[in-house]
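So this first bit is one chain, no partners, the form predicted alone, shown in structure tokens.
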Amino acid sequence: MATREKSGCPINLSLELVGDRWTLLIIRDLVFAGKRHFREFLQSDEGISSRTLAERLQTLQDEGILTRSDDPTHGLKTVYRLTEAGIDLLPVLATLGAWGSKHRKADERLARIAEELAAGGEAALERTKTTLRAEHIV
């Protein structure tokens, strides 16, 4: 899934990279579920195929949204981590979550998390970003 950059519009440029459901769900899993390994992403409820997952992870790596490194605890595993650009997608996820909580039939527990993050405003987003930086930026 290479980005195509059909125009210089910032919204278009963003959507060309993160505009499909799988890309944002992978980032969601990194941010909120603490997933770091390929198999963990495959176990998400949405049922991404291994081929699609591999393509999206590669694109996210190529575009500087995440990094990939060997897992020091397991020689055959790879660890995926967000970059600063990936962490900066937190407000997008928070806004989508708050909208989905308000206008869709969302899981109550997950809706509560989205609503609390949105209600906390910029301070809550910055606290979460600080935590993400500590977990992802090495």
Second form
2 protein chains.
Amino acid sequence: MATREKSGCPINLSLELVGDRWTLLIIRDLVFAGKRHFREFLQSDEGISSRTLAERLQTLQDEGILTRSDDPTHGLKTVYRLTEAGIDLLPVLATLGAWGSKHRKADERLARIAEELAAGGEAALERTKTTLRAEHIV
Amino acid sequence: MATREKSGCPINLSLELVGDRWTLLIIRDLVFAGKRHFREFLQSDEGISSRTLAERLQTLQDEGILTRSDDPTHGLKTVYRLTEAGIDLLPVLATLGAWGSKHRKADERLARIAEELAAGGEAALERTKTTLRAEHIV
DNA sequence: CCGCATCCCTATAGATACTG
DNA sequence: CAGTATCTATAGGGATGCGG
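To complete the pair, please output the form predicted together with another copy of the chain; the form predicted alone was given just before.
Okay, now the whole complex, with that chain kicking things off.
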């Protein structure tokens, strides 16, 4: 990515990083599907290519949204985790999910989950965030 | 756009429509800058091209996010307005703006506005929505 | 097996100029 | 004024390769 900033508008700055077809899907998989490894991200229903995935993981790391580390139990594997800045994207995912549930033909089961998270407001978001943070300490 | 659906995930369905560099900037200009005409969108700081703008306005209309109509006071002009589905994207803009304010180097003044809207919660969002709806009746 | 890097090729984005 | 035509640049899919 690394496009030069086109304006200081907060919405624009956010979109310069996450405003594409794939970035928020990767973060969704980190948050809701508990994915941590390269191969797992490759296997999402939407089918990201390995080339695009590698590039996005790199820039997300460069921009402080996630961290890369070695899997202690399995030398070959690399573990990706969200930083605080990444976890803070949860409200964006929640509002996007709520909108999709309401205005697009979403899968019934997933739609209900999205609506519940959105309806739960701040409290529900905080609970999810706490769960995500716990993993870093472990 | 019109890419065939890659999954029924609500977040994915949202991203298939608004997950790109420009769509949410157009909606931002409709919501916060009160823009209504083709030329006005062209003049945003980020500099969208006329071709891309025309295409996005078309698909947004096709997907029921905005409406196109003639300006009664000025025969040549076309007026773009958000539908209810479009207005419902406001929480997405709000969370994106809040994230950008907190985690990117955003313009001071705009950052404060974004933070206030986010901090205001549901009530602040509802007030903005009401203002937007009023325009349709007029 | 793992996380990528590289290559090739096509689809789409975008700049610029122009039209009804 | 709201868009198109045309041309070029880039993003991205898919196959394959490669060091650890």
